[in-house]
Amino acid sequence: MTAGPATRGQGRAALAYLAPALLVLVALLGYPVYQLVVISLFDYGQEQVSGGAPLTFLGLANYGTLLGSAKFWSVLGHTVGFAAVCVVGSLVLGAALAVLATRVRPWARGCLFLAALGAWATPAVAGSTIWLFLFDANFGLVNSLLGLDGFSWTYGKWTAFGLVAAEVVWCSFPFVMITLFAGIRAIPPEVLEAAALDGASGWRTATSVVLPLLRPLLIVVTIQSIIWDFKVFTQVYVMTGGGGIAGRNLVLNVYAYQEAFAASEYGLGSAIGVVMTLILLAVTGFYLRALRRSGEVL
């Protein structure tokens, strides 16, 4: 079936109007890109930021260093587990919380809403301070309320890792939790009646009713978890004092930072940025081809 004229006028039209936002983004996001590229093509270290030594091109040899790294591949595992754990947390969590603000009274919601955005709109840094404060060996809240005192959240690679995704999950379950309130209150009352009226039970109403619903809001809310729990770099270098004791808490964009900017290795830093790009793109483009092909979306 083709498009009638209409739906091609249509279509120009709203090219016409997103052209705007596109140049912007593309003066905004792809010449950094661009750049980030070009750098990792090249022997880029601190003798080359100063002039002290020309520019030798490498080509693909900084991918090829990387990817033959055992070191690489344990990272990337780190980072996927814990962007897995991270995303399903704040899935989770900020889909129970709307749920929850549907069935309180008003000023509750509001007592609800204003403590997420305010762990929402906490800096990163500020944030995984007081955190570090909350679970200090001898000082916080938490061992002392739990009978722990001098015991170290840090020191252990998987508690270590445990406590920053907690703080991630903290910081970023609102945005769930507030577009899934949205969505769910825009499920028009009829549909819910209709469904009780049929005899459903409340986790029929949930499962068959409102997820399918809902599966649209589901879609953007876990691609953007996946892209800034995957990209997550100031709570682990924070928290974990630059990645834990030997690197043990080490996720790519903290890896990339060392590499770049401890190691002065420019080049090879840029190569694990490009690098992780591309698999935050793959990973979107697949699970949106996914979705399209069983009709999920358009």
Given for the second form:
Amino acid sequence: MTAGPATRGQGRAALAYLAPALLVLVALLGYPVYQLVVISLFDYGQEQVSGGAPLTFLGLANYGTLLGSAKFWSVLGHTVGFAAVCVVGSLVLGAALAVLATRVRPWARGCLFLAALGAWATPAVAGSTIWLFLFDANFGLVNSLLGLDGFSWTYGKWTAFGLVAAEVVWCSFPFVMITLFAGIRAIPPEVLEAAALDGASGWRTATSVVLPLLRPLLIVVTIQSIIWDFKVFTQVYVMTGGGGIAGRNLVLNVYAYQEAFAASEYGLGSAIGVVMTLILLAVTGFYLRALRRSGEVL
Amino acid sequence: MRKWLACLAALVVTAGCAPVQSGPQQSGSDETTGQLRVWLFDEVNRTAKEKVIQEAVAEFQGKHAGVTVDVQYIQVSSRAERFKAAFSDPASAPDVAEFGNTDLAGYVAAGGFADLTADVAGWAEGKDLLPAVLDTAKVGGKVHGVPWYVGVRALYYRTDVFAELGLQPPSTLDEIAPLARRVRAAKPELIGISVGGKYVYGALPFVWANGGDVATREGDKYTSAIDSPQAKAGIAQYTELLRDDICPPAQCAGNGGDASVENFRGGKAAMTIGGDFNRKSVDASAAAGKYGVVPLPGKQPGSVAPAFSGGNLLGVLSGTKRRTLATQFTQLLAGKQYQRKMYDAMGNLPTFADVQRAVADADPFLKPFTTTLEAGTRFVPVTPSWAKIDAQAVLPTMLQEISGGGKDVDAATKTAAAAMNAAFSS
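Next, report the structure of the form predicted together with its partner chain; the form predicted alone has already been given.
Let's see the whole complex now, leading with the same chain.
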């Protein structure tokens, strides 16, 4: 180490400034994660929590059980596919409507924002229940408009997943739309004017000027969406009645709840939580690295 | 920097390397005054229940000066979370609680409910409790609750539809499917018999009537028997009802007991399997005055398929600080006088032999249910693992896999047996 006393002092000062934030992070994030990992190493059920049975250290046995179960892998596959559809859906819809919002008259934009904010502000349980009413097999508005009386949307595996995905997109696109709208509005008009003067076509302006400028925002909304949609619980739980017919609409979070928390297997449930955290960290890490390689820093 | 890391590491180590456990629950004191907290289940027609409870509370408070009784109504659907929280934190737990008899083994293993064997034995009214019903309150031979009411299911059918088509109620289990198919063929807007893929207590009588069982017991250990040939025959017979020509899976596969009865209430089904506790709601529905009830028939004409003996208990929590008061309140509310009042208000079937006989003699509607009770009822395995099997929806998943998920009876029962055995051995 060749750092002189001056730099060391600087480092200390920086650390002192960071300390309050660090303390909050450790208390609110670090400690729960630490407990999660510890619990995942034990046989920790209701008997153990209330002191009726001794604790048994299992090591990695909970993880072994989990990774050895065929159901886990099929649920994981469903979760990844489901989250991917929701992320792409809300990004595409959000971006398209953000562009639309910049092009229309203020009153139309006002209506659009009001509708989007309404969807965003609706609590997940209420939103899911209203969607269920709309798509009810016998009394739903959608079925009576489409003339599909008696058709059950929540019975078939793919129609059920599709319906839930549509609801998730509906309540998560407003965030994307509003963020990107702000981003587009923040692009200096001079830049666009210069591109126009240089003779760039509309497409060229969009791909070479607007998108690169929006990139940091796009990264944020993509990562946010991935994390949200991977962790979807309420919509699936409410709309498919806890995972669909024979559990064919289970996603990881609902599976963890049913297998582990409802059944008081907190150790196994924590193991699922740890695995989910690792997957999300990996996805986010890969994404950030790919971006950095292409020359962008968040 | 290194120093900081060391500090952090020290902090982590001192935080302990094992998850938290709350201490063993002991009732240190036995106070005779103060507030007695009671948890009861919320009901669709709660006002009727509340009225009886208020009467009991007033009577109890009148007899015990300085005692107040605080009654909270909790949701059946979130009971698992509520009771878990109560067991983990005795300070926020009630002193007396109502709970379902299938949850008993899990709650007792969690150390939640006090042993009431001596209290029931020394209670004048206790000797009149029906022995088979009292058995559902026992874990390992010890009584952990007082049976408050029993619930059994029987076959509801629409008398107008049967008369119009010239049909008789089924006299054997094997007749149900052809009969239901005939009704639906003649009246396509009706479900032949409304059952559901989540209706485990509707399906189990089929298993038991065919000579099968959920699990077999050897010493302390249970082994799943759901994949035995007899059980499979019963499952096949039940899931045969979940077909398009009787109860279409798209409508029925997701239904539990309430939703199955709801179809009947809505006038959309010709038959259903419903409990004595469903009567009040059916009487306030489209099917009112147009229905009859017979015991669910067994394999032989004249026999009755063994019903699941459901019911709720009142118990005293082991963490209570007012053990004597809690027991006295339990004995008052679960006693003959208030069971009779609960029957008048809610239709809950009493658990005392004499009270049950008295109400059955006065009300012919109860006949099919008391016949079912007398024919012998069955129960699910009394082990904490049952709560786990229930929470993991092992049996509903099995029924749904057969009725809508494209698995055959052999494959689905095999998976279910494996899941049950995993729970039994954990």
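Whichever C-alpha set is largest while still superposing within 1.5 Å between the two forms counts as the rigid core. Residue numbers count along the first chain shown, from 1. This structure is a prediction, so every number in the text was calculated from the model and none was measured.
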message = Is residue 22 displaced by at least 2 Å at its C-alpha between these two forms when the rigid core is overlaid?
response = yes
